[in-house]
Amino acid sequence: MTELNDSESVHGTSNLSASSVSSLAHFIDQVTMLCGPTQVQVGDAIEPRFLQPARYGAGRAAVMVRPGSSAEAAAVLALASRHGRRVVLQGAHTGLVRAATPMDGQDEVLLSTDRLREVFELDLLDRSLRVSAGFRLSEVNERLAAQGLWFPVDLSADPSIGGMLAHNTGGTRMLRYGDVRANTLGLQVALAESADPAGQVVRFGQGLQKDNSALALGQLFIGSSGSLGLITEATLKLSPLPRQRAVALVAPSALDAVFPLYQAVMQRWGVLVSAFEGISRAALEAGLHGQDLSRWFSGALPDYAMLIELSSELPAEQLDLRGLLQGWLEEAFESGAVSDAVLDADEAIWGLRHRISEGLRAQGKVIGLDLSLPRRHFMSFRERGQAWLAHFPQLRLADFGHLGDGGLHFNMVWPASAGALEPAQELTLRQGLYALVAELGGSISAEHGVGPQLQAAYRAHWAQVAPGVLDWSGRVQSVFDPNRRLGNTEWGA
């Protein structure tokens, strides 16, 4: 994998050999045949969206492709295997460890799913939907919600649904609906080398609720982030949209309160129980950055808050949630669990909390760690990671996260006033909290992926909590990608 230096093009073919740039040119003449001019792009001309990722440093590519179709795609596939050339696989590249995004200018082929769009297809009766990659998930809502239905995979970005499955997304209401693994019942790949032919497309399950009659080897390309293969398309299981939601943001009494509170909260609604977050102080600043804070706890914002929703299908006159919701609060003020709570704000506070990176972002580079922790250590792992963080005093730490689910977004901001953070501090930084994440029984990537990002930081941990992973993973990618020219993300040892 080519690093960027000072010396070298970052998007052109300026460095490469009279020989490399023969093979390119061929690989080009080929693929502009096969998918059109216009949907070919070399170089320098390469769309800056197809190459800047949301939070690192530009990619580069050779060549990016935009097939319209499976069978297209497959075809790139196989056309890339017969010229030995590396495909990095893209969807709406709204992804945060680089897993999408092409590295190599001078011979990775990119390849966007964008124009995947050949089926949608609504099973009613069997609430499913067989829909192509390239629909985005805001796009699919929006048109299943004319029936009542949603696929429940809920996100500030806007993913395509290739891409979702491409990194087992999870979500802010995971807790009631699980991540899209939980919600998928059929793919549909092309695979590049490890098929005959090269290209070959394969479809894994029959888009049933119940089936044993194979193994599940769909499941290897959920989470793989486009290592294995290509996902072109998929069969989703859908939910009824909720009728109603009830929101409230909470402040405890003391951070011991949080998952009492949770488990109380559990105990008394169960499913009716769609999201449980918490946002730290710092977090909550940064989702308001600009606006009124008088309307947000009489203008004290609190240490740590929890973001509680309940949503059910049953309309409010059979179920009233936010009486519910009131009535549990003033239960937890009168025992002195809960300290202060905002109500009657559902929007207000969702937007509160789609607004933190966005927030952190301006104040500085922005060091985001996506964790899953035991909820019998979440807080533990607060307290020794902030510990931690007194080795780098010009840190701010502003954490949030999926409570409910055990998901820890640990977001640190280097302000732009300390200078450039450089990369020996940065690895340190992170060393010790990934060292604390084994420790504790956590893993290092609870919904991001692994791609380049986070490469060394996966070796690193699976070396040290069960070396069996890195082997057998290695493995199953050898048997799918037996070259290593699909994707950028490498799972052996």
The other form holds:
There are 2 protein chains.
Amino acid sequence: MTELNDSESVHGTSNLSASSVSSLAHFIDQVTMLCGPTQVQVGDAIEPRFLQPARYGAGRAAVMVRPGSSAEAAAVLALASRHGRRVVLQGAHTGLVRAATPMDGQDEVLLSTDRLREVFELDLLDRSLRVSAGFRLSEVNERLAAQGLWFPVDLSADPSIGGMLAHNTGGTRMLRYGDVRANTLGLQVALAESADPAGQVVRFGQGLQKDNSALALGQLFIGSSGSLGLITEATLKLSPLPRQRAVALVAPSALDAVFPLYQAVMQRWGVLVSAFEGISRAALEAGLHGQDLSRWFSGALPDYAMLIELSSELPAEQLDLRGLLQGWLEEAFESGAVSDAVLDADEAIWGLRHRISEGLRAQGKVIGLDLSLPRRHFMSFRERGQAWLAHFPQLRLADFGHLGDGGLHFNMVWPASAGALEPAQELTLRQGLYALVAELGGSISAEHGVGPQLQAAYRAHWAQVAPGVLDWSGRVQSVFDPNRRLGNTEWGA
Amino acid sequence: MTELNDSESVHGTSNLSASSVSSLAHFIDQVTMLCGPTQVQVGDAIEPRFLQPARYGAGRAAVMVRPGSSAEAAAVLALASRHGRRVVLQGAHTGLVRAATPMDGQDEVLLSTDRLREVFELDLLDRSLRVSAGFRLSEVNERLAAQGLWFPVDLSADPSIGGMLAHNTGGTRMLRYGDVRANTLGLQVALAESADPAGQVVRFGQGLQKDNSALALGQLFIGSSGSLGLITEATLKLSPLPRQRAVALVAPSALDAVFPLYQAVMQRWGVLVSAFEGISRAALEAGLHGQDLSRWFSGALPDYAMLIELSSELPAEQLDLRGLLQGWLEEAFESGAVSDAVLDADEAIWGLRHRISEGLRAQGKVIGLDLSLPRRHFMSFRERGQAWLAHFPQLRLADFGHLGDGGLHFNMVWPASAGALEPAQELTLRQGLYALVAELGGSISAEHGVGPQLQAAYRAHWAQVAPGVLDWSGRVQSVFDPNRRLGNTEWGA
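Having seen the form predicted alone, can you show the form predicted together with a further copy of the same chain?
Complete assembly follows, chain above in first position.
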């Protein structure tokens, strides 16, 4: 196919160990011939954005390659397989568990899906979109808006579609629309190993809404944290854009009023409820950072607040969502369950919600746990979690989360003024909280995935909760990636 | 554990070949000690209901066993594994692909989940139900109604929960609520092989709504047609019962008005649309069988009709669904897209819909294809399918289906008066239609699963459409059931 060349790479400098130089140079030459010299970066010449994740320290890779099509991506994997090289897959690099960040600069190939943008096929009658992995969520929704449609997995970040599938993101409106899994009708995968230089691409699911004519293998890749295979495209299920929304920020009279209010809202409005978020006072303060929105509340900031959103495809003339919400709030106020509430400020309320993470980062080092819990244990986890934090007096809890789906961003800030947080101390902190999650039947990763960041916690959690999960997961990973070339998550024991 | 006994079984008579007698007798003794003599039936003594499926001829099994708990079921599988026996899994035996019908009486063990009824744990705050596989759908929904909840996968049949998961049923309201997969939060599986006499039970998913802390192995068992493992219990996602429904039976002015009407309805009402069915004239006639409902239509029965249902958690005082539907129908009538319509007869309309299958069976032998298609090819499939049927002049097409999700029950009747339909002729008929499905990007099994009935068609379909699917499915099946002991579906090439 190409002339082989064993000479040292000229695409950049890198601190490679002597033993790996010649084979790496050979690989680089071949991958350069495949994707073109402008799409290959080597060692120290790799742009920082490919190495620096949104959270945690930068990684290092031997080489970064950006194939321009599914076929090219499959060929890169085949090449890596022939050369015995490990490949880390990266979308928009917005993930929070380092699953897309190469951790071992001596050895790893970084494959960016940035340029996988061949397919964007909208089927209006099926309300589905076949789309390449490299498109960003924001781009997809901008293009769909003109048709009155959207992909309703709604996030503060702007990931690639491939990254969203690999991590099965949930977001703020999951209560109404479900996670990525519930909105995916099929996907195409380039597999890890192939004897054919063209690689191996398989389509799992043909994009139909109803299909039981095969095993659900495609489901395995959704939420696999960039292991098992490279998702090169997906067929997404779209939803009609709502024609109206009504949003309220509501302070309960006491913490134990929160879930009864949640239950009342769900029983009353069901599918009209598109978000039900909980925000602690410390998180509220972080979200208000630099904004004078404290006028919203008649008194001081409440200890806890709920963000409640109703939405509908019907226009307000046919269904008065704002009126429904207001009527209910008045009742709840009179009954004493609610002490304060704000309506009529949708943009400002969501702005506050989406500024929390940034506001917390401004206060110091954020230790963010992305948990979910059975709702009956949600408040008890908060309480017992706070008790555990008493061992770390400098730490400040600023939790918020998706009460509606049981998700809890149990985020804590270690203030800059407290000096460095020792890794051993952070480990102790996390282990105590994860043990509590396991005890209460919760998840240590609600929507962020596993990756190197949670690798040890993953293993410890399942070894305790259900060891069979580790055993069978390792076996299934071995089917698709027997030599562990893809990604940096080990699913086995 | 028990005293072994190699003497011939006394639990019933059976026509076993001499070579398998002693080991079968041994197995029967052991399984009888495990589950008790009243829960084991042998050979000809097996009750017909366990052998006679809803469609197609009866099967035969060597022995039928009904374990009384998940633990007992796991032990039965372990015993079968030690004895090298194949096991067919059966729920309520309502499936339509013979996946739960033992086909080889010489050899197979039939495991009925009838008595798996240990767990029924409702979590009102999570709106979830942990339930044993043996419960029937109707029982589950009867128990839930008092709480204003239901499991919204709505079928004419009354399967067991385990059977619903094994076949990932869709039903008439899938458009609004999704299939079983979309409404399952976790499951527990007893696996095929185990060195431990107690067997091996693993829980995949803890019943949380948001969880990405493991590979999605549980998804593999959903829709596996009773292969890979025995689902002993599941955690189901429940929905609030709607407080109102409005149903119309609508005759379009022409066939090509159907999908524009569908699109208009979806864009206008979105998630309020809980059913959108299509019914051909022949199917209408079958559904009307013995009922004088022809008065509904002002003229003759239309060539095609649509069943449209809106539903909502809101009461009619807050949202007038009937008014919305009526207003839209008046517009559609004036615009000429609709020629006739009936409102205000919900029970009667659904009754008609659910009587179609029975009505067709009264006319002769039914050849039922459970297809789905991209909606843009739906009408073209109908047209070209009908053209193919011209080769079989005695056959009468009476199709109906779930236009809303692309599902099509392409059912045909071979009238009793036409004599027997030769198997070779039926095969030719089916092959022609399946080839058309493949060409148009459809599914040969939308919601019934695969099983022996579709085994050959499955292999032919994927060999043509995506051979990798066969290859990888076979490998995954080998992980969980290396010796092919469970069920009667082979997923490999």
